[in-house]
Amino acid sequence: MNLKQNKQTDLKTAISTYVKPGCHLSIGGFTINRNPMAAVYEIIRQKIKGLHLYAHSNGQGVDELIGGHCIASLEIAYAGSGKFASTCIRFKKAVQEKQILVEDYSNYQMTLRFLAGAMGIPFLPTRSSLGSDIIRQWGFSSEMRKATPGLPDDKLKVMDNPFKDWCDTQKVVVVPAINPDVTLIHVQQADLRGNCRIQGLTFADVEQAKAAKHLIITCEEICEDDVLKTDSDRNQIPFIHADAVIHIPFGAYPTACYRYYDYDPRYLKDYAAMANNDKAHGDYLETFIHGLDDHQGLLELVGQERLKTIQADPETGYASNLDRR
């Protein structure tokens, strides 16, 4: 393995090179929080189709996709934009007229399923979801699994726990391990390498890095070689893990990134107004996607002045005086 190798490369290349149709993809982020944006926006333009999606708690990514025509298949424990759309417009809509199928689990059940993938083991224990419909209740069917790589042949089993004798625990859930063909993730900090920095809540991306066949990052910023060296305990994810490196600051907007900008209240409730309505989706789609060459066509569209108003506060890493609402 070559230590020093340089894998920093364009988006449009990683994308192309990596995402195939029908692959099996994760996103990291959360509700409206560090979504890889940029890439999730060059996968619908590249329109590439038939991706199965598995994402932890996401919300603003995986709307996008599935709007935009990508996802056949998704497992997910929650979909949601916040107060813009508690449950995601496209995903709701993708659901209800039957175009994309949805199994769901757990938050805890996501990590762990997750964290098994990135142990290289097939499974893991929990007590999560016992008593509840998330055993009975599978969006998958057995037809599906076996003609399907990469899809377990059950979502999950319930069985004795073989330590019962030692703790009251009678029952345990086992959740099969994740193993993305592809993670895609934003973080703040990286070098050429791969070595990532996550500046806040990492949620689950760190389990999906490591978890992945291939792993995508953007990042606000390019670090030199020796500037995670310094306090190395605060880097996340190994360059064992990458395959390749883009610079792409506000790569997660509209979504927040924490500590460089906020999420974008306006372009998030203007997205839902639009996502409400066919006609008006489909603009939304030709206008900020595929009428424009990249993500920094994006931002040229939305404008300097609008993006000032996000920046983060160096102290408090959240915009100041933003109207929310």
Contents of the next structure:
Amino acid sequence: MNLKQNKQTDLKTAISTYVKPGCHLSIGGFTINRNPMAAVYEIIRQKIKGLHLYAHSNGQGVDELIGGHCIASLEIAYAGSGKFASTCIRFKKAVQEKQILVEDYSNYQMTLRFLAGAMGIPFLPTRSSLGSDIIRQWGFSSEMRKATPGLPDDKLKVMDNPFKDWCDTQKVVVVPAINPDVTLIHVQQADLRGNCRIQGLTFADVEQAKAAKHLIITCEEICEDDVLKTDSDRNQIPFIHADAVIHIPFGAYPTACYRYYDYDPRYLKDYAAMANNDKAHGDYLETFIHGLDDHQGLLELVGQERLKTIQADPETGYASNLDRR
Amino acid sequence: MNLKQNKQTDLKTAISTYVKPGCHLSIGGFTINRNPMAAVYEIIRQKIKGLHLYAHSNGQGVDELIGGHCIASLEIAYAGSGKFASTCIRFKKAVQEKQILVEDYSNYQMTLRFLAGAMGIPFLPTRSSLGSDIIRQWGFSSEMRKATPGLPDDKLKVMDNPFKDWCDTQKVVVVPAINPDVTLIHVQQADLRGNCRIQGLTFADVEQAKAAKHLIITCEEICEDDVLKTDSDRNQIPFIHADAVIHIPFGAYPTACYRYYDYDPRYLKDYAAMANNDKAHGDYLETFIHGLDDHQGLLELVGQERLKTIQADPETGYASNLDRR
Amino acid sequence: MDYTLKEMMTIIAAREIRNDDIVFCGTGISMLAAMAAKNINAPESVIFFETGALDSRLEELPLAVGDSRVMYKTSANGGLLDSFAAMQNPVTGRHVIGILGAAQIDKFGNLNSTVIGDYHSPEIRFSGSGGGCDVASFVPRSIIFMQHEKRKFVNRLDYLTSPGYIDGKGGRKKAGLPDGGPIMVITNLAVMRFDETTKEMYLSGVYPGITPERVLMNMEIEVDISRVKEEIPPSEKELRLLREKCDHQRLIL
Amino acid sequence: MDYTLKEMMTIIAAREIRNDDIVFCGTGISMLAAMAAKNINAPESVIFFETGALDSRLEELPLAVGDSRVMYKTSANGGLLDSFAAMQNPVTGRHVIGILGAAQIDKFGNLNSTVIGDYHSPEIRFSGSGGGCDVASFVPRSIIFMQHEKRKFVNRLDYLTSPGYIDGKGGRKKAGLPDGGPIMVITNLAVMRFDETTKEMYLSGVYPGITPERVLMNMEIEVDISRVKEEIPPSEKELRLLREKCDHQRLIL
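Counterpart to the form predicted on its own, namely the form predicted in complex with the partner chain:
Let us now look at the entire complex, which starts with that chain.
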């Protein structure tokens, strides 16, 4: 956070300033929607390694970071990209080949953990996962936890309801707060100070943003001064949480950005095919990420014509009748 | 809750159906803004007694319900109406004369208690009030708690952080959930099914609404069918929580309703003066509540001219240059 | 009228949905079942996604619960906190019916969608819980879609991702969970339900042409087949509405 | 240039506010002090209300923190959950300065805004904590406005509503609170601060024409007066900006 009036910067600077090797990162979005892909690709391009990633169901972004060799450990609820990859492909491979450490939670638990971080409390309770292996199986050992400063000693705990059977509840699971070193989100509109306006579902972006020590925002539109202060009921994240704001049209591409563009089914299908093969995936990294200067490079590679096909219908907010087979 | 397509009704029916003598009630709004005053006056008019009221800082509504002899017990954080009554007048009198039982919390604690109820968990943690008399002094005795089905056995509890010193926190206060029998809120717009759109600050209305077993909504504008489904990012309370929707323009009067009208300084000042004297307050109840058929009666008594002075400026959302001395 | 297996499965699930249900949907066939119910037998039922979309107007079939198509003309566009809170909420949550899938299921309806093999050295890694564990924990009724294969109906799950009846009658209460659990399992061969007393799975219906023996051959677990009936195929009207209103782009069917 | 006592008190508080502060405001003089800071010495400081309004454009003075005037051209219009979470949040909360008032204060800066007399049979009942206890619990710095009267500066509070330093050095830590506490008390006679070692209140400034002895006469508690200085009255510029920009309708001044 800072209270500066102008936090606009470029993506290379923002990533190199805040995303340090080994740091604890979270990214916004959900499966194939509003993932901060420009920022994800920039992290891969800068070859930042050893990241500890917190995710609920941030599909495509998670898989690309893993495939890009940036991730050492992962706390996650769901790694899938809808119809394009029921299990994220590079994730699956990396876990099966033990290239990354992974620890499982549920979506609600991960969201509560970000919320606890945002609220400044060490934990939140839920009844979810009682009786399940999410409680019994820890991905990170006690030893690793104790040796890693940013991790709590316990994955989660089951405790008795301190108010007897109030709310017909005898037990709860308490999940520990997360305060990521950096959260990356992509939003429809932000202003120079970092006030954010998300359109459509917010997923867990608001909690992830407020829980973070540093918040990097990429946006489709950057607004001068007071534009977003008019009708501020629509702003979900106030500027006090923001560190850097970067204007990147199509910054969520190839995932969707409601009311701006849809996901690109062809890109996601091609990605899935290439991710399935190590050689092809190596070529993918070279051609689509390392061989390009920046996100603009990717957009040029894909071409205006493709981007036109995914342009959002102003009525529905997605690309109606897009060929998604 | 119910999933009916049309929940529109009249206020007399809604109040008599859901607000039963002795039931546990919460009302929305904050001090002198968006209190559900039409519903409050209707409760007084129907002489519903022995209510257990949950409030954070719902000033004017709380004081009128107490003055109207409807309240037996009260859990509250703050009883004040801004400049018009730094301590709510009938509240002060009732507590000093031991006509009602009162138990004190902080604003955040009350909000967390509604949130816990909305989330379906028995408690939420905070660091607020550690070391204070809010923890030590209970308004309701252990015996009363045990004898009252809707109350938890403990006011609140202090517990050690189950995750050691995670988040630099050694102890937390846990506050028990509230699930009121009925919550009353007044909103700018609602549709026939009960989707709500609040403009300006939401206070704790959203949590109070979602925590309730029954939700009664009064609104400035009632919308047909799909009007609010367009641009639904702005709807804070979905219809699944709602039981009854009543169209009552000026339903928050004499408190404010952002973008519709301001508080009426003259009414609030006159009320404060009358509330200060038992005889005058008796006359107030007779003239302004019992002697009238409904809220429309109050608006007619006050007169169009007065209402015009508090009409909201379309730019600012309040009545600019209103005489508020 | 001809119908496919997927259509049969979808319609069987849809018939279970009532007018006062809030339907928690995943992607694929579960979303289709919810849409079918709304268009056929439960017009007032409410479609609901873990991403925070409530009562979406689904003009096109979403390919993920995070698809922008779930955001169009909702009653509210919230986030994950809103959706799961509504399921855990003691008032609204009791109206939610969940539709889930998994890689493995045991006789008490517990689900695995995390790993095959050891958790730390898995042979196969799946997506993980997502909201599945949350839904299974919170809601009073759920429907489970499965492929009917021996390695999927197992005596012991490799990982218990989403609780069903845990170890049978009283298992949920002992674990601290609210009342609930799966009401049925719909596969490519048959329909299983759960005994009221033991909470064990039994074969309640087979599709035309499928024998109970064939069903058993495709399960590691043994289930009672004494109560089995033949399932009623989708009607012409059901098929027409399903095809025209729910997946006219043929993305799933 | 002539000035009133209220103007003096407002300006002294305003001077304490820095450019990187998020200022938690109540009603009345505390709101005026925050507005004065923003208009005079800390233009980038952010005004913030417990009701959920952040960075309001205050064209007119709100008469309550729930006044619609706090909702105009904010950075975000949230609710109580948002505002208190931002104060308890380990990142943003450390930038918040609270401005509070009370009916009683003790030498460790603990506040009573609940009752005079016994809690169950109060002689005088006040409004209660509101967000006061929350702010006092969470934030690293707070400023307290008080009327300087013997019955208000007491040895023992009738009710501890909002924690200051509890029982002195280390008191907050022992209670489980984050670092923080009041930095000063501004009254109609003087300014008190808190000793770094003992966390006890001492007299740090008196207004022109007020003697330390007169201050002591108006307190039940004894405070060190050895460090007292005379407070600098509001400058012409401060007064002009205060009068013209902050309360031109003269609702508080």
